[in-house]
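Next comes just one chain, in structure tokens: the form predicted alone.
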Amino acid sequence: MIVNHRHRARVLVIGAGIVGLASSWRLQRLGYAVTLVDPAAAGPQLAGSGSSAALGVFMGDVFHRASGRAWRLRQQSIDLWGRWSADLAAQGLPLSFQAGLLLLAATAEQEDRLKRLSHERQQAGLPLELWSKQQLQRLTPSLPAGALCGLFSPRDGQLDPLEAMRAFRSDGQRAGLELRHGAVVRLERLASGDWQVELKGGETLEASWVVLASGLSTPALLETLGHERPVEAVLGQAVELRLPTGAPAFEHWPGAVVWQGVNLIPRPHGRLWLGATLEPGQAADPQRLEQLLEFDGQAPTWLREAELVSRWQGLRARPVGRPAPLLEVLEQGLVLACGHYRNGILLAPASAQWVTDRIEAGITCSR
């Protein structure tokens, strides 16, 4: 009976980043009629969203708090990624997950914090390991010489963001997901209680539910409805490097290494992704990129000599005055799911499940 009701319920998801795609995929597979709207929704590369420029680093078990909403979302997402990846693989859409994350300490204070965190997580039954400086020195190519110790998390790691986004879109389309290319300029509640969405150019779409996963454009869409959810732009820069000739291949490296907020992702064929997401504003600062590459003077020789293959950047929305991410039901039929300026790839499944649960509960209550 509920399934039949789902088939009559139309949902519009605004925003084709990883959260919008995961939400669309989950709702479509449950039987809802879902339309995903975004200027890049039908493009082959899914360009334009902050998710398309993410590195896909999972920092769940090494999160500094062990309670509260942020911790619960991370733990739920780790579990959901395992199950959803299996579902996608069964449809011929396997995801490339590089297991393991190594969080390095550069100061005595950081070393003490990692030791405490290791003990706390082990007491809670999570398989974190503290690696000594001697253990770190066995990795090739070498890590920054200033690394005092490292906290290894086997359940964290790195997932290819574009591959995951393409998988959600492809499997969703097979289930009937409709993609609509366009920019949303206005939201309006109709007398019937449904929602009308106006696209640039004047086209309108109607649905019982609207999911806003639209990043930086969200505040303008909400303003005319009387909701204030300010966000600010945060820029992430990343580069792909090729190791110099003769440099050792990545041996015993985990899926991701984090040094002073900078992520290092080993890639096949002697390549490396390197980047961070903590730069305010919308214009990339070349000096900031140089600082990333130099590791504040701690870069090992192989990194200093590596060849720059490509570089990219992306803007993410950071909530102002509210904790990230923004997950709220603002009105009947209007769901907000944005502000994933960090850990958006990791948190996508839990955010999508939160959206789905709210829509399911709202439909059940309205019957």
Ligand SMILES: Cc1cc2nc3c(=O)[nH]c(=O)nc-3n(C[C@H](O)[C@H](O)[C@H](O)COP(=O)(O)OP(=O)(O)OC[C@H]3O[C@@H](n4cnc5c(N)ncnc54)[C@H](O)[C@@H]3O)c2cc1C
Second form
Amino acid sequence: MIVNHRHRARVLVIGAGIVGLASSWRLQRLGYAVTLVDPAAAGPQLAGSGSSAALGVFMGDVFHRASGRAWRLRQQSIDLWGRWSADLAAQGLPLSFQAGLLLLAATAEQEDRLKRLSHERQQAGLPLELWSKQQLQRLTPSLPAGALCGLFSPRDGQLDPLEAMRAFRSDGQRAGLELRHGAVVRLERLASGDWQVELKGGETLEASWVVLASGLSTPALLETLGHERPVEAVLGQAVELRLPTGAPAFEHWPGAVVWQGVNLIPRPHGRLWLGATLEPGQAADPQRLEQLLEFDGQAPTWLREAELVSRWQGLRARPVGRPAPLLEVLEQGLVLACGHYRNGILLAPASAQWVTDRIEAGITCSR
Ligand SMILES: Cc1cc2nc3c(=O)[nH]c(=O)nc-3n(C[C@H](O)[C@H](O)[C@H](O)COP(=O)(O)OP(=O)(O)OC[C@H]3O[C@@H](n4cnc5c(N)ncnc54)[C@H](O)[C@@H]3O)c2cc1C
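Output the form predicted together with this ligand next; the form predicted alone has already been displayed.
And the full complex, kicking off with our chain again.
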């Protein structure tokens, strides 16, 4: 275990989604005294966070650009997830990562794009492979018949988000992480330079650093401090299906298959997760879910006959007018880590590392 007792600054992290939990875990292990506040903190499911609805698909090496901040964060995250999950496993908290992601092409245009991407990434030394239609036919149960080819990415895949969140929480608590059940309603900088945070009900907490990982609530908390960082809600729906009796078990399937933007994730005991839709606003559209299940009329028989076991939905925070995610030191001791939109599970380690590095370096403003 890495514990450095040189640092005893108190850090208050607001929001126990994957980003707040990963940041708290990392800071606590470096010897900071961390308090993590969330109205959902006490529950076993950490319900309330967008993270608890996520499918946990990693689309890092298959990202469409191969330079810039978004690319660097993805590459760093893939590396850190590997190291941090080994660390957690050594503490008796193994994470289930299903390796491999297969991106399917449904049109000639998509086929060309995947061919180009595979060539470019191979040139850059990344282990992407182009799978022919014949290779796709090795997979059982069968993929949509319209799939023309697939791009297989072995370092991408799928991680169980709830399990990862529980692991950060329990290992963090073992190292002294304090979890507080409550909703922050106001932030104020004291004359000493420290921060005072007020919870609903009137209780106050003080800390040298505040990390805002409160998803969609973040702009309201920043408003009274004069910082404008708007985010909008984008809803997603997902379902769990049970394969029909007699359907073949998943064979040669990677951790996730992506068909026309829809993720298919094989689960144990003949189950499958299917998602996610992109719906502006906060209200779920039942029609979108129907479309998801119909698979644009291309669903293989086993999928059409699968039984709906459960459905859920969640909100993603998309920054308005700025690229995702929002990672900034806004003023002395105030760190922003939100707006991860569609990739918060993948990007959580790189974001947590970014937060930790700024606090370690005592950076007071990064705009
Ligand atoms: C259906 C769906 C599927 C997805 N699939 C994927 C995927 O496959 N791969 C991927 O990488 N990403 C995926 N995402 C996106 C991912 O879930 C988000 O990017 C990620 O959850 C963002 O994490 P976060 O910690 O920033 O925010 P959140 O998880 O939203 O957490 C914010 C936390 O802040 C707390 N909070 C809010 N207000 C306050 C307050 N005033 N005081 C204290 N606490 C507060 C909330 O209770 C919450 O727990 C998916 C999202 C959805 C909805």
